[in-house]
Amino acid sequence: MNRRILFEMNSVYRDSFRVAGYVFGHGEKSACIIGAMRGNEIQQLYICSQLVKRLSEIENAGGIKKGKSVMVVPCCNNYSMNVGKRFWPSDNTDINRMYPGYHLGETTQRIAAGIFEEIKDYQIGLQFASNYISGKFLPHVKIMETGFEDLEMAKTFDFPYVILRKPKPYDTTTLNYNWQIWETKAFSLYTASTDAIDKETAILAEKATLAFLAKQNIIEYNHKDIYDTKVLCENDMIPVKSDVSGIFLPEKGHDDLVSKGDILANIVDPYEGHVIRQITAPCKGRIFFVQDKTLLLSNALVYRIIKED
């Protein structure tokens, strides 16, 4: 194991800021694991540092095919973390809206900028995410349709489903987008959780990792498949929102089997105490999303729904 500095910036308050990446096996650029980018990713950064040390263990057991190599970089955001914000602390800017970056542009930017260039020419690129709602989700591998994407090495992965999203304009400065404009077959990797550690799905992403780099013949690690990959569109999921605000009641979760008129969730009044409204489910299917904020704002997404036949 390699550990390499990729990018630091010096701060005049506190110690430099150093984005730091591991690197097992020597020769082509095989594969990038990125973890956390944001600040609350305690999920992301948890699952990078498993995979850090089970690849640590591969490597001295000779288990990196010759010729290869794999980095991860389980933190590009430690300064957010440290205090606790989402985003860039002085700005609250998004360093996965940054990429590709630029040298001479804001701090983000040069951030953004510095970790590209270290990570561009990856044949693979991995990248732990979380979503910008709230809220848990079944592990599932997404994808962007950029003309680039590869379906068929996505279905490799042993999670449960693997999603198709159209890009929107401000997908254009992520990282997932910007790494297959640059050749690299990329994927988002999502679990149950990111502000807090479910170990259950974290297990899950450390298990299929290790396979998936398996199957693309880089490393060495027994593996059996558990899971019949389902394809689906993004916008195949049925949104299920609430019309008013209120106290946020779940009767049911992330994974849940519903059928259509079961109660999802109450809605109860702040003051008064009484359910002021009951969302149902407007289909048959699977819950693949469920948000987790307790205070619901009025016409909130609320849940996903994998609607079935």
The other form holds:
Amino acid sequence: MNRRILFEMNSVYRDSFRVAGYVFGHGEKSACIIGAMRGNEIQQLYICSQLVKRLSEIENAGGIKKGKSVMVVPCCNNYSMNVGKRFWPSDNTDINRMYPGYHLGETTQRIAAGIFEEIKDYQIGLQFASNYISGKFLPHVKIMETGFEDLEMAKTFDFPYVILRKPKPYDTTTLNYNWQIWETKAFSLYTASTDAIDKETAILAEKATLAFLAKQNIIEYNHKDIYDTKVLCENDMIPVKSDVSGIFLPEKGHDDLVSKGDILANIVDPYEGHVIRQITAPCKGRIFFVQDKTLLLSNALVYRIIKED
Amino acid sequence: MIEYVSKMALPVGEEFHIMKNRLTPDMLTGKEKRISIVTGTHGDELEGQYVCYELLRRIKENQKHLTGIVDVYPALNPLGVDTINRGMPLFDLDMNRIFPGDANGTMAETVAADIIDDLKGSDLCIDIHASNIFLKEISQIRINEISKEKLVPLAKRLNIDYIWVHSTATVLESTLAYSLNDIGTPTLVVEMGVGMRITKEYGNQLVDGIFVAMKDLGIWDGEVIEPKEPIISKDGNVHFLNAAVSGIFVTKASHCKELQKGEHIGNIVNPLTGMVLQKIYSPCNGLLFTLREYPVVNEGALVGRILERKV
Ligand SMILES: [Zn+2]
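Could you please show the structure of the form predicted together with its partner chain, as a counterpart to the form predicted alone just displayed?
Expanding to the full complex; the earlier chain stays at the top.
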């Protein structure tokens, strides 16, 4: 294992800002794994820390294939993490909306450029990401349809789902999008949680990542696939929204199977205690996503359901 | 008349709403032109607050000259204004990156769709921004180069100092101005002053210009000023000055000054050691149209922008 500083920036009063990468093996830049880009991506940080631990064991046992190398970057934003902010401490910008970055630009553009310079030449790029709508998800691989996406490779990842997303204008400055533009096969990986650790899906992600690297002939690792991975377009999932605001009391959670008409959640009047709205399942299916805010805004997306017949 | 552009219940005993004030002539013919003044998308930008107030005050003082419709939207992001938040509280994305919105989307997207719906069809829309809390700007209009033919002539009437025609970027396709221009509602983006403050001179200057535009459109028939001739430039003539080190920025030159090449703009210092970490000089002869207002800088932070002038 070789720990390298990929980017460093001084501060007047804080310790220097550093982004560290852990490199395993020698030779071609085979795969790069990125963890937390935002200050609340604790689950993403944790998964990468476990990968650093496991890859070092694998490397010590001679399990990194000759001529291949893997880099893990557990955290691109410890400055925000240490002060409890999701975005950059001073100007609140999002590093993940600054790619490919600009060396002569503003602070977070420089950070993005510094990181991107070090990771853009990898053949495969994996990013443990979080969504802008917070909640619990079924584990999935997300790929953006840029014309360079590799659906077949995504399907070899032992997660239950691969989700295809059509990029929106605000996606064009994310790492995933730019990795693909620079011809890295990029996959965003989502597990159940962000701010808190969900151990079960963290272990799932760790094993699936190692198995994926083994399938790409980068490391040695024994794994028997659990899932028959299904491909879905983001828009194929059935969104369930709440037209009212109030206190959100879920009755069903992610991964639950529901029938049409089942009560998914109750929205309660915060002053008078009665149920304002019962949210029911519009179809039979499996809950892919449930939002996690207790106080619900109106029109909020509360569930996404994968329709089953 | 105060009208609601968007309404929604917040979770605990409060209604969210965006308001506008519509002024109309006493007798309506149905053929009136409409100008819309919008501001407060970024909750920490307050220069537009004064512009809205002053514009309404002057119209009401001379109501007889009003011959068209004036719609004033002082706070597109009322919760942001109230909480001193640039964005919408509880929403991750910049509100100016979600237009044209989605009537079936999240609360923020629904609100964005309501705003577009209300503004579309205006004969001119002016979206007033105030930089951010870090930088002070001279009064300027920023125009995407794809719409320069249509917008530069309109912008020249607004009595501002500078028109910056900038190159296109995919990420900017989701701004309010882009979305409105895209559906044929001419929209100008004004940037002036600094976040969290009001600079009355800029406000008055722009209000004078808005009356000129209103007169051009047939919305006002009172006396107006002769607008000043703005400087017009493209990206290539703008130099960006970014901090090479982290520290505290202390200015030497004043904002809006014509600089000579090599002139001292300011220093980045370290208050812990008493040392100057970086001296910043002008790379060219030109106008210092952007100057840092907020002293703390991280490496990369913008400290100024200069519009190069060939002498
Ligand atoms: Zn703004």
